[in-house]
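The chain below stands alone and is given in structure tokens; this is the form predicted on its own.
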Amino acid sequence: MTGPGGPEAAAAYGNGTPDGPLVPFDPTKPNIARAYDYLLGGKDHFPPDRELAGRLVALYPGVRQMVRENRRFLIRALDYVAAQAISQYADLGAGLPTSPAVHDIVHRHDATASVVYVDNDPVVINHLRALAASREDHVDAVAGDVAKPAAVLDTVQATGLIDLGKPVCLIAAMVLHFQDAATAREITAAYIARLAPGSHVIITVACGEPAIGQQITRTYNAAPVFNHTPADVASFFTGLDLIQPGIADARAWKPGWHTPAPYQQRPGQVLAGIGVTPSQPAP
């Protein structure tokens, strides 16, 4: 059986991290990962994910265009970012394969780039290693929780193949949303604080008016989420510097602009950014 709840899942499950076990698997309550992937069109979800999804989606209708465009965004910033001769990639809270995916995007300019996937999700983890297992040497895939930054920077390490000696990009795209403000804050510092000079950090974040964004937290039951403002964004980059245009709606966002492109105001958005880490300063 190569389905969500498998053996492969239950090896996933006892695979934990350094903190504890995976979140268990359970298709009678929506999921974070599968509402995303109904959401931008994929098939590995269950009626509960489907129903949230639905629900978010009546109320407020951008949802699923704001994940498409994160999606863009994200394309967008790698492409960049691996124009930058940046070899190696971790993505924290990766979610189910969408394509393209990371490593497709930056083996397009580097098929030797490591990519290294960190989830908690058993299903998403089983899905991962099945991707992982078909791409040769350069593509992994490790149980970790976001929120734990030292364990999943030492498990993405024991992988071989990323070095945190040397420039890595990590991507946090849509899942500083799930921690209040101060903990997101604590959270990317301390990844921040143990990236090489030149790194690149990729964020996203959804964020919406007051009025659209409480009903939102109070309608999303798969995890606690929390409406950010932008000043909130701008400190998740902290002690970076922001690859122009800075942080902007991920629709208007485009690197070596200096202002962003035009875009219609609405209730929500994804507001996005590249941050690098910088050189250390001469003795």
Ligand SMILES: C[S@@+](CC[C@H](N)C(=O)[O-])C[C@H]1O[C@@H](n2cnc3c(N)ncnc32)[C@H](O)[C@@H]1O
The other form holds:
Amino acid sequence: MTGPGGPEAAAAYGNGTPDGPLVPFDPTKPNIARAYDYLLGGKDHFPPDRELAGRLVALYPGVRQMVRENRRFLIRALDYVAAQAISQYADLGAGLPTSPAVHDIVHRHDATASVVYVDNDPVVINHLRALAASREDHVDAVAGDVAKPAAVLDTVQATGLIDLGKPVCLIAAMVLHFQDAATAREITAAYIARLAPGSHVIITVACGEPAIGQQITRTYNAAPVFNHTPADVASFFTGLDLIQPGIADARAWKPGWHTPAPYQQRPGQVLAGIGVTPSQPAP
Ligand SMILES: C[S@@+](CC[C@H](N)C(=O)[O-])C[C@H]1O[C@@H](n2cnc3c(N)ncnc32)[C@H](O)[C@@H]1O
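For comparison with the form predicted on its own, produce the structure of the form predicted in complex with this ligand.
Expanding to the full complex; the earlier chain stays at the top.
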């Protein structure tokens, strides 16, 4: 592992997020962000992260494709949202920097767009902060527990980069499967309730057919992980108007298509979509 991180990063952020503990730095145990970075072909990981990723790939080789499909979907989704003149982005459970990062994508449309990255892993925050330091005033990274929507949104707003009175884009990519379905539903509903009309919410969730999903959740030991059903994922978008083609396999989601593009069925997929907060909240 190279670059900013390690125990110094943990120390820099004190005891925790505004409403919960940070993930302690421990290179002897597998870590969510580092194992994912390894699957994406990144450079920030230790042997336990690679061992965990290796076990997942041995169970289901499609895992590697899924993480890439997620990132490719994010590029298309952010291109779409940026084209709607949204200029403020909060990326929840942002993960270690990868290319292109969220700010790279949206700055192609609007160099002044604000991006605030949120994570509960101090090493992730430090890496993202280092990246942000070279981006003048438009990018920041803060500590936050995705499961505490009020505290996260207060922290995001306190950066001075994001005005929650105006439409924003909230991204929750590959992070809601670290909460059980009922909690993920409550969390997303709480975020959605606080967003200005016209805000966009991008959600992606890794899902597996029950047989493979159960094996993956049993094997994954960086944190508790849940295999959400397509109905669960749909419930995370409650209160939002879905952008066509709705909630679809990440490979098949192209903005403006009325039906998902054709793709080959697989036991594992990333379900993805974009919803918009309506001008009148649902009664
Ligand atoms: C699988 S990575 C996904 C990274 C990125 N969102 C993507 O889709 O490429 C999950 C990230 O969420 C973070 N995370 C997990 N649970 C979290 C929580 N409760 N609060 C904040 N961040 C969390 C992890 O530290 C990790 O960086």
